[in-house]
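Below, in structure tokens: the form predicted on its own, a single chain.
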Amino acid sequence: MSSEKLKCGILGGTGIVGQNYIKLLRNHPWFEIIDIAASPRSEGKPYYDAVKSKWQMDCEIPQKLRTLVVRNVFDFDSLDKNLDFVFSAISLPNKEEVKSLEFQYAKKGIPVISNNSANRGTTDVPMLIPEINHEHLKVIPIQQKRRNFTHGFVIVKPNCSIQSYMAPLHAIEQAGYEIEKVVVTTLQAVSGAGFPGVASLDIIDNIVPYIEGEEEKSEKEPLKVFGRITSEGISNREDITFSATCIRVPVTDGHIASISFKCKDTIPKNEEIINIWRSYRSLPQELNLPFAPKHPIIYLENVDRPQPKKDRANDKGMAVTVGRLRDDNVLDYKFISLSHNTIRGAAGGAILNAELLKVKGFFEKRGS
């Protein structure tokens, strides 16, 4: 029933990204929305009215949604004293505005799950995708501690690229084959520039071979992804290296990663590196969480997939989908890996994470 919904915020919610949490919370079995904030030039507007044209979800803005008054982010007298948790999807000037934002919404006891990269390199701060670092959950009260926060924290989930191929490269070390060495490409979808975007001169029949900030987080985040908790936080991983580049290219959803890789002592067999990520199941599979994919790595036989317009919505648009596992001149293996930037790279992803953080007992009812 609604009542023993948990009562979520979305900080952010006239974007692109927040957007998508309206559309994937619509039915979810465990939250419901009862807070959406922006910047002050929404502020008391009927969210429809805030949203208008800009609205850019395949569904409609959910009727009891409609008439919810946006609140100015930056006020926190006017927050619902029932609320339990927000998403974090702002944007604002810069990056350091945005830390201390999440920060302060922690400081008032509200659990902060964000899509920014603002607190990604924060040691104290976990960096989750909870089929590989789950046990990353466990810095939380560490920053508790650290910030003098009662039950309010700051968690991020990592940058929309990087999903597309972290899992494929875990699932081969889990399975004991050290990694050192990563070379990728990505061919980012357009939606991850949110809206109103990438000209449309610029993109169509045309690809940008630059994004912004995009290489340097995608060879710096795997590193936090794969680190180890310490006494003070994550300590990144040392003893692997990633080389990125990011293209953006004229696909509406849908992040390609074209990636080589190198072991450091003992190289799998083909077809066994193959079954390794058929079967791979970590603890969001275990627990049943609604957002979690059943097959969290999916491969594809045929040789021109996968593709983003055929694939990127395989299970809930949770799954990264896997292809082109061949053996490589210069490093050892390469394959093609595609992931949907805008469910499990963004929205989705955090709302799997939050899903964890529930079943964990990290959410408190704030409410009567």
Ligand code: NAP
Given for the second form:
Amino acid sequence: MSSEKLKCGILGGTGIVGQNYIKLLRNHPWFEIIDIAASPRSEGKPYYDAVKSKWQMDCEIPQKLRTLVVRNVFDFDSLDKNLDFVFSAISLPNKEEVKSLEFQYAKKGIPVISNNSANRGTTDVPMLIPEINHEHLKVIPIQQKRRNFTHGFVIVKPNCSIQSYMAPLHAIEQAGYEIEKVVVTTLQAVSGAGFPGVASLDIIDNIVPYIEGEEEKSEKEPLKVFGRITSEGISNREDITFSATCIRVPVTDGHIASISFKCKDTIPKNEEIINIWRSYRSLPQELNLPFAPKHPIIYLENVDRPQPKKDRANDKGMAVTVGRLRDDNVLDYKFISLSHNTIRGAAGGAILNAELLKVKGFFEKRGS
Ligand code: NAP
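Now that the form predicted on its own has been shown, please provide the structure of the form predicted in complex with the ligand.
Full assembly next; the chain just shown is listed first.
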């Protein structure tokens, strides 16, 4: 394996998720950023000037990126020929435009790993949580064949709202206990709304019991993550139902979820579920990927945990932290889960996807 780092770009590199990529990739062993693209507002500016008034990270803007000139995401003529792949953290008013933009990059031979929801419903676009559905990478050749892409492709990350409860539910199913009903209420941090996001007068001393489009995503996306591969792409799972309520709360980072679930047949014992969660490992851990959390699910015994402020940064912000597993009078069990929305739920989760793609050979040099 060559010791040269793969060269990546960040579409939407000036936004909240984009800034997280800049921070998280500072010392990445395999990837280096050579391209940042954003809107016409940022186009042509050195990255420092484009982002300085809205920089939210707890680190300085990396020296070597300060002078990098921001490209317009629609400017394909200035694309660096050496780009190996891009992360897409772009936000456009029109989802069809995002879809078409991401496929244009793929058509040009550039793999796209997206945080945007535009392509999440596209049948031949895998929606990846590497610990759960790494098998869905098999859909990439199907997509390339159907769309006549020689090297490029698009894969997506699911919504940050579902991140905290998918691995705990999957772990229980992997252990042999099928789940048929899930009722979830999410309490979502303000950083999930991007920058400038929710108006301060709306969220200080308040909660907002509505996030546009979020409940639909939280109910539908798990079905694709749990879906099966067909000759066309992914077919959503049909024998499990999710009901979601999504609420914005005055927390900076970290989405909490309160989950109740019902098993189809056999119901595991409480202690067994905790053991299942604590011993849960998957391919990213086996491959020892740089961004893989050592323990993907951390179970805390304290009755008042997990809490965003204390637990969102667990294992580099990549672990899901779970607590308060107890009987539910209506379904079988209920518990609380937490994940860092801009790290595990966005940039960090996508970096883990990229690491898996690299190891699996999906970033072989263009033209090689
Ligand atoms: P954000 O802070 O609003 O950033 C949006 C980015 O898109 C900026 O780089 C912005 O560039 C660019 N942009 C906006 N309008 C544009 C236009 N007309 N043409 C080209 N570029 C344009 O949003 P975010 O929170 O980072 O989210 C980015 C994406 O990730 C969204 O699709 C979001 O749903 C998804 N996501 C977010 C989170 C989270 O926790 N925040 C989690 C998972 C997924 P300028 O700076 O030049 O305006």
